[in-house]
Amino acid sequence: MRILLVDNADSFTRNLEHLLLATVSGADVGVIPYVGLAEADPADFDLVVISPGPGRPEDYPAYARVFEVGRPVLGVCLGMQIINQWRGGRTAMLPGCIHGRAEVIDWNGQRRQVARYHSLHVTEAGRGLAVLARNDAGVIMALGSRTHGLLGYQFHPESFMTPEGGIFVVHALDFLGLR
């Protein structure tokens, strides 16, 4: 499987690359910086992964081209917010920043520990996106659309504080119809 991982200048990007390589059998992961996105052809890949990163979703307008190609997209943290913004959803400041906190969320009928690092959060899901998980305070932790091939995680499956991060990658492959 060819995976394009777009790096939004985030220190977690290489951890995300390693998680993808460890979880997806036979994965060929190409990592490019966001500034190089204009030179890549998303149609050449089976999956596009949008990394975490600084700033707000509107700071990354080049992703419109990725979405228009129609390849499955997984977004992590800022990546989820970018997916949501593209579908017309809203993002706002989170009351109090969460940078490096393990938390247990409801996930497919189970309680799973995940890592949170974010100061923004989705306050309104975009067109056609279903909220798939929230934390106990009601903050959206995952959203997506099978129809549109989009999935976002607000938490970081690649963090050491998400002890079973591979489960979320496998879920993404299933959700996006890649397994």
The other form holds:
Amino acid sequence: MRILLVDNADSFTRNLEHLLLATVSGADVGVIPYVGLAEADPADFDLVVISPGPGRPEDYPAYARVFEVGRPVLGVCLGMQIINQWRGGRTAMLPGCIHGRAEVIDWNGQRRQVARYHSLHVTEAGRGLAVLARNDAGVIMALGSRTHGLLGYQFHPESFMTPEGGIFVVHALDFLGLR
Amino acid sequence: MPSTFSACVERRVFDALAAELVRETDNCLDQGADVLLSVPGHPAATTPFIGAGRGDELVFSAETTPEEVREFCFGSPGAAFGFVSYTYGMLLRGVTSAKPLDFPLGHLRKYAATAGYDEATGTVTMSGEARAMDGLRKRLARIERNPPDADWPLPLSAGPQEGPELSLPRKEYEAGVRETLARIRAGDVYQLNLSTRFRVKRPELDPAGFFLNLWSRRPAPFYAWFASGTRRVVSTSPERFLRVRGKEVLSQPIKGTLRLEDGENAQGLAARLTGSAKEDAELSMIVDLIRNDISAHCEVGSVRVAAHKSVFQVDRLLQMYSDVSGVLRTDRDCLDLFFEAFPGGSVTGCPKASAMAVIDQLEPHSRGVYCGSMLLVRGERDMDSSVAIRTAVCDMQTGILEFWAGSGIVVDSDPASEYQETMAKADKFLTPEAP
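Alternative state: the form predicted in complex with the partner chain, after the form predicted on its own:
So here's everything in the complex, that chain up top.
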């Protein structure tokens, strides 16, 4: 499987790359910086992954061409907010923002520990996006659309504080019809 | 012809040899030595090193490339030792700054002879040119015959002292913390390390005595003495940046500090440190960052975290750290790893590039060697390096001693507490005479 991982100048992108390589058998992961996105053709890939990163989703307008191509997209943290923004959703500052903390959330009928790093959160899901998970305080932790091939995780499956990060990658492949 | 020599000696004999050579550095730059001392048994302990008799040098400019550093280190035999500045790290990470470059961006040296001490076997091993080695051997034999008294370090000179002058005094430092908090809430950074520079005029200061006195009373795992032009770098860091031994990679980032007051229970205080949600978040974030930074040159699936939230005591401070390890890819060397991960995430914040850009806006000073690294490269897969915190630079020409201290700011940081933590870290150089 050919995966394009777009790096939004984050310090966790390689953790995500290694998680993808370790979880997806036979994966070929190409990592490009956000500024190099114009030179890549998302149509050449089976999956596009949008990394976490600093700033707000509106700071990253170049993703429009990724969505227009229509390949399956997985977004992590800022990546999820970018997907949501593209579908007309809303993002706002998270009161008492949270960075470097682990917490347990409900996930497909089980309790799973995940790592959180975010100053912003999705306050209104975009068109056609279903909220797939919230934390105990009601903050959206995952959203997506099978129809549109979009999935976002607000938490960080690549963190060492998410002990079973691989299951979220496997889930993404299933959800996006890649397995 | 290069040769080698090994002998069993007591550790204090090796340290005394290092001390003698350090003292001579100030008398004559062609004599003396650069040294790296360490504390046996400490989690971040490193192999002590002496580099004597100056060989080739590489003084970094903005144009120096990692490839040139690689050629310098690996192109000829012998260990290379010196520093790489934080400012050079800014260039590597593409962070531009308008601040003047008034200090070499790095300085590495090779030596006529080197000596290392293996704590496990009690063996000193020397290598280098026969004549230079001979000199070292004779000195070692003389010291062994007449071991120094326990109080060999020089007393500190109590001459006049002006200052300190802080680049970010209390009010400005706390304002910097508040600005950092605003940047965190806006999502620009997740964590940021903010520092202040201290400047003290001490024309009478004997830097060698200063270094040796501190070493004898407040030892730490990475004590480095390095002569660079008219400056003497006195680095007393407790923190390992990156070690490579064969294929094994180890980083030991420190986050979380508590001052241990007289009579206080260290165990109770350590529990307070490990139980703090704020300190936990601070360290965990940097552990994830270090995992990222070493992953570029480590085997997929090899990067691990162990001993998370361990605590050790140094400089009357309790510090929390973790072990982040990995397996170096067979087609990579230690400098690939070093330059990809440099500067250490514990002194930048996260994400690294945006944190470094904000740091440059908030700090009026240059960090120079501070928050860079003291680096010892013995071979392509044999390296150890510190994060150059608790580090001072003494200019022999101007008599000015500069040092820096800082703290990691996270969303629930309190400006006044962060300033206090910064002052606690600066205490080693602010009041070096204190017991």
